[in-house]
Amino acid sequence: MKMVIAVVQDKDSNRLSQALVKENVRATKLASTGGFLKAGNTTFMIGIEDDRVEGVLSLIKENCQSRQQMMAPMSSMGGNADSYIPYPVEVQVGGATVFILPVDRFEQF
């Protein structure tokens, strides 16, 4: 058994959630926030049998696409002025960051 932890952009969250339900994959959704863009994310925690991990990864890949987005300048207030960007820049967002961890024991009550 594995624990798949997938951090996805909120825009992809509903699509992935629906795909997981359609394939009878149980998941717990947690609201989270990214550190770089300070944007909303959704973290999925999925307990899954070893032989179904690749299928779950395929669902995540199919439903969480990266895209380009303009990022507004970050305020230099309280921060290092050297890292201040005075104009909007295009950054890649979306996709998914996925961690796969072994599960020693699983109980369901």
Contents of the next structure:
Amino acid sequence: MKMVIAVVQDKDSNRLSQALVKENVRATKLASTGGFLKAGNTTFMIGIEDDRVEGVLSLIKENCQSRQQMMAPMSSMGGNADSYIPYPVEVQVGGATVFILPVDRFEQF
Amino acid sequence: MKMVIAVVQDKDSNRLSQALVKENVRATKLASTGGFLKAGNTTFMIGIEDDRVEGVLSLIKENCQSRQQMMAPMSSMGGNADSYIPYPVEVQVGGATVFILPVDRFEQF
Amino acid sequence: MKMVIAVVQDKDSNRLSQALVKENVRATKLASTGGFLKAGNTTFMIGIEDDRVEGVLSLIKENCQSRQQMMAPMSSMGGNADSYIPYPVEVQVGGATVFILPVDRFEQF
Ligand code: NI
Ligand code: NI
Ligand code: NI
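Write the structure block of the form predicted together with another copy of the chain for the protein whose form predicted on its own appears above.
Expanding to the full complex; the earlier chain stays at the top.
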């Protein structure tokens, strides 16, 4: 058994949760901040059999991979023309940082 | 040394905390959601010497084991007679999911 | 790679965060309670290469080490002269509990 610890952006958290449930993978979520990702994030703690680790990593990659996203022009705040961006910009969203730790033993009561 | 990570229902969290304190076992609690347990849960992180692991597992089992509980008849909400359950029902409460991880090194500053 | 898990007092949390950022060490913070430390605390989860573990431990020690601090005389609350402490007292603050766990594998998506 392994413990997969994945830090993902809040933006992708619900989507990953649903994908894990669909594949019958049980995850515990911890509220977390900072770390590799700029925005708010969620830490998934997943205990999983060794032969299912690759499958879990695929699910995380599919649902959380870092990607470019077009952001609509932002309207000026408070009428300050200097802060107005008149064209769409590409921003990087998503991304996951994943650690796989060995587990000595697993119990359920 | 081992790191015992136990996900328990909020319902049992205080009782487990008190049992651990009584046995002089120090635990850090993390707010968590989802996972093996349906209801809100708490993740206990317990650093413990190898020869005390069995004792800690016994405490978790004693205080958090999954069990049947009788639930009193629920009064109808808002007068909708359809949702009234006129007899006590048995529901499953509690339960703990426990991972034991190896620890390379422990420091206190 | 190692996973450094450090439980530190909230009081020292910001200072440690800044020290880690300055040294380009990425940390994820989890809200936590209880444990080795009396006051509110924060759990840092730091994935780090083996040869940088000592450096991270030094940063934690420098910024969170348990220490005596003089507390100014407290003014009496609500005029109760009995609760007034007319001289400065030394209290213990800070302290960190650190676990270093082995990591089998690390991925970034
Ligand atoms: Ni295994
Ligand atoms: Ni040991
Ligand atoms: Ni390594």
